[in-house]
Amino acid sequence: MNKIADDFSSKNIGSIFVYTNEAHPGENYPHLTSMQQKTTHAKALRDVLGVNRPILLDALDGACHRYFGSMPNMTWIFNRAGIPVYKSDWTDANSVRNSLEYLLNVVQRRKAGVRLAPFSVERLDYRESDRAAFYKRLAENGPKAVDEFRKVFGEN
């Protein structure tokens, strides 16, 4: 997502990361109990994972996350009027890039005088799923996070 933010920044498209909560708390990154702790975790997100976009902190009770649907790893794209033009329950760089390119094309077509009318689309996208890489990242939260995830999904 950092690459996409970089690629589209010259096209006046901004990108932020809203840090909501620990999806899989563990010994290293436990369940959040204070905004100070949340700030520390967000700094680790920036430093350890290399997030170079602005990181905004959701309220400790997750008000923003709930308002936008409580999806696990969501992405939203808003137009300049603040209208949602893309919503995904899982962040996938290919899907986000495709949508941004499409939306930029809409802008160019309108500038060329093409009269366009909006409509809604619902589609099922597919993302790559690298379970080994997921568990490696999950292990950074601590053994508790890995154990709890495996129990929930019946994995050994």
Second form
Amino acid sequence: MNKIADDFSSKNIGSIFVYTNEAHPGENYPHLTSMQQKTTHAKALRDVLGVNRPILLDALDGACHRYFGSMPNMTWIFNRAGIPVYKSDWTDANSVRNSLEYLLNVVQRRKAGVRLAPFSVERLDYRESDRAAFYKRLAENGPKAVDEFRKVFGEN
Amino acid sequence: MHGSEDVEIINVHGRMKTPKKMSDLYNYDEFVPEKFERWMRFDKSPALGLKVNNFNLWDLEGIQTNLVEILDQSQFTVVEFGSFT
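Other form of same protein, the form predicted together with the partner chain, not the form predicted alone:
All chains and molecules follow, beginning with the one already shown.
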């Protein structure tokens, strides 16, 4: 997602990361109880995991996150008027890139004088699922996070 | 502006009713279905094509901004939601 932000920034596409609740709290990154703690975790997201887009904190009670459906790692694309034009219940860079290219094409066609009317479409996208990498990442949260995930999904 | 809600949810434990703050429920301390499933409501999220509500957000220095102000800065804006964990 950092690369997408870099690749599209010259095309007047902004990118931000909204920090939410902890999806898999563990010993190293426990559940949030204050904005100060939320700031510390968000800085780790930047410094340890390398998210270089602007990180903005949602309120402690997740007012913004909850309004948009509170999925743990979702992505939305909005136009300048604050209207969502893409929403995905999971973040996938290929899906986001595909949508941005489509949206920029719409802008170009409109500039060329083509009259376009919006319509809704639903599409099932596919993301790579690397379980080993996921568990490695989960372990950084602490053993508790790994144990709880295994229990919920019955994985050993 | 739609800011933080200071709503209290009633959590029923047997016959006892224990008020809990929204922030305590939202920031669940264990990844167990009874604590996280209630929040996964993508099916109830805003529709595409309709203007959304505005919300306060804070940068890492604690400076307050809001969603509308951010979205107004670019032709399109990609907003990823997530956390360290």
